[in-house]
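For reference, the chain that follows is the form predicted on its own, supplied as structure tokens.
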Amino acid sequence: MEETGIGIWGVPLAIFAGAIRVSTPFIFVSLGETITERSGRINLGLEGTLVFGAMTAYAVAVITGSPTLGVLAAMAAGAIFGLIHGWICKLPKVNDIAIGIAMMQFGLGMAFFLGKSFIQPVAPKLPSIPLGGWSSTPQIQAALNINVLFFIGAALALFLFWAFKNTRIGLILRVVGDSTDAARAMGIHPDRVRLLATAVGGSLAAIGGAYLSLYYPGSWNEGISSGQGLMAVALVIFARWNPIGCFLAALLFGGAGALGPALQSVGVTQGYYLFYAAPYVLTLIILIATSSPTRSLAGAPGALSLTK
């Protein structure tokens, strides 16, 4: 093992910094999927939305020179994907899981087709906040150089946790997600609520994509996502549809994803590529641990993914 400037402490520091960097897309995708699933609909198309959002943000940032406009464009693209998914799922006898898989492939295909000409150009990156300026150690400075989207994601998790319990919109979302009949009895239009919830969820997922292409790793290519959109769906189940749980679970997934690079930074190269599988192994473990033939998951919306 090679020594770094701060010795063995470089490993937990690198995992901490990596957890923040890697978790940010998970935070936005999982929060978006939580909103969608709380309304009773599953959107497996978020992988395609994530990648298309990454391409859109990168392309707009290259053309305009503004990463902020790139993020806003990605949000608009993600909302359109959500609206398409939601509108199709309004049709009778349509299964939202099947539509989600189709939308995922559609988003991936469109991103690869439209994004080929933006692989080479360099886009301006999103700004970050240098919280490590007090330290003279480069590793600590780098670890505490945190992108503003991470803080926005943390604040959004807290807001959604509060809003689900204390606002009229949160109540409507929960009622629609738990019982379509009860929602109709209250004068609520379930399809309309689910359409809007899916659009908002898609918009948030696209922010995760914008983070990937405009900050970390900070480039656009066809393999930029590595299945993070699908893993975020498992993360929502693990978090029991709780926004704060999603935030903490995203940090856990981010830490697992940062394990390989952290060990490599201190010279551990034996079995290096196996550590890259840590997030996927963690996903499998979570899915197995949370499954049960005899009981339903705590917090699961009662009308989740019911086909009319």
The other form holds:
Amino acid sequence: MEETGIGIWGVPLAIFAGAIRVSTPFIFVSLGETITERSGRINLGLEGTLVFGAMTAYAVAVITGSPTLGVLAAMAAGAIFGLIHGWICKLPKVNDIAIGIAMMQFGLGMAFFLGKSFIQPVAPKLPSIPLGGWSSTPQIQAALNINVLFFIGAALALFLFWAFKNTRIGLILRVVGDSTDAARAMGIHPDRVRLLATAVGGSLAAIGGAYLSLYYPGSWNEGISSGQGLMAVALVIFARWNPIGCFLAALLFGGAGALGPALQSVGVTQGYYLFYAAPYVLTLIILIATSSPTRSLAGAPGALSLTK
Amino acid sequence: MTIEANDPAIAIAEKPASLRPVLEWIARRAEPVVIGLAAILIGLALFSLFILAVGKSPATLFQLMYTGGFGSWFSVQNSLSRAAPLLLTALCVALPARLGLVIIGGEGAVVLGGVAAAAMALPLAGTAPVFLTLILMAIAAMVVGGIWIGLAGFLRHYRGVNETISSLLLSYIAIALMNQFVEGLLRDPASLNKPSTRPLPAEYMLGNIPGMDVHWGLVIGILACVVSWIVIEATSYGFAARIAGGNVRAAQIQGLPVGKLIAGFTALAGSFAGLAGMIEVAAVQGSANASLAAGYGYTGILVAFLARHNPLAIIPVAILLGGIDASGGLIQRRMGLPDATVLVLQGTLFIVILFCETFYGRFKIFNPDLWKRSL
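Would you mind generating the form predicted in complex with its partner chain now that we have the form predicted on its own?
Following is the full complex, with the preceding chain placed first.
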């Protein structure tokens, strides 16, 4: 244990910093899944999309030297994954939850296959903004060194919250998600809307992956995601399909994920692996607390198969 | 699809009436076989394109896959050994599927089953009789695995929690618990680089089937599949489960105990996955360690879907996928392809098989009720 200079205050500071660092992928995946689920479709394959996005971003950043191009390439790859998922789910008799699981396995397989040769090279990292410059304490400086994607994610959450309520596209999405028949009566093609919503959701999830490989932890390997893509699906339920709720829930999850490492940094090593399970336990408790066997969840899109 | 091209419906109608029931029987059963095989062929074709795209020869790859999986008695035995846990983890998906539940957290039950088996065996090994120890290990693993997946079923029915997500979360929690046990309470101080529990004495290991280099796990797995098939097809519980899987409301109106059925079927499913963990410890690893999370739970999902959740169909499918798994190393060495090649193949097959679900009921040839009308 190194001398921190700020003593026990290092723990809440580390959790705060960790919450911001760890939450960013959750923000993007859950916002993407919110768009998809608002259209009445569920994509459980986002875990695969996330990992494939992480690999694509890293590989492109290594080859071109530009992390921004890496993020854009990841978005394109994520959109392709979303289009495949959306196109197959359009067919009759196809179970969208099962397709999600299959896409997850496919995405992981492809990412591990194509990413094998990128485990060694080092990619340039995404830039971050040093908001802690005013402080002379290195811990605070480090904690406030916040990646640009975090701010983009926060802005996106606010924008989506506004857009769902106040734009034509937001209205179309909500109508399609609540009733396929009502949407048809309005002259909207529900399948087309869902296809696009799944593609957008996939490209956002891939940004979450790009953040993992290009910023934190900032390297590409096969264990880069441990279920973030799937936990984001649970997070969307917890956030009641509300983008701002997603942002806050992501921060909460990030804090839970940072608990173990923060305690370890001050010398608490007992039960390290149990702390590692904290985000999953938290997700499960939240799911249990917010679900109900008798009524559908408040705010749930009516055409969504998940909550039935 | 060319299945419709040589539609024999017209010929069938003119055959003597006595043949017709036989043909109807064949037609109804042919649908999953034909569509399933077509799906596998399409999946292999897409995978071949991928292999071509990365500049390798699909022909060489499939040949190596055959050699590595089934080309010699040695490789057949290897494939059968790898099929053993898949039989059990596939049941963990297939049984709840009869009730309309999609459980994907079998991996968690496998690792906890393995830890429970090791925790049960270590104080007994050396003192208690071998057979009794193995039985107790199996019971411990089944109870823990059953509780773990049963919890997902329980939460589904009584709390309305989506079982797909909860079972996966439980699986991550289980892996964290295993790491905690193996690194902490149960750690063998002698295991330095790879934390493990103390090893089982050799005489307490689950041995091989006489005359073969395949452990008894294969027999246990096949028995579990047969028992599951009997439970589903021939008992009133299985019948009730199929009704509840078709329509929960109808089942509740009929007075069927849907909650108990869900809890019971998920617990049985989990106990099979737990048993797979016990077999890994008692027949392969010799101790509980991180190798328990080898992905059998996830491959089991694919096996169950390929077998259309039919426990008897799981047996050949698990052996086939065990063979593909077994050939992974050979492909890696001979062709210089990453070990994830097998994962890509599995993912591709999985997607195409689900995609082909859309063709069920679309071909008249498989539906004798429509034969007359087609004339």
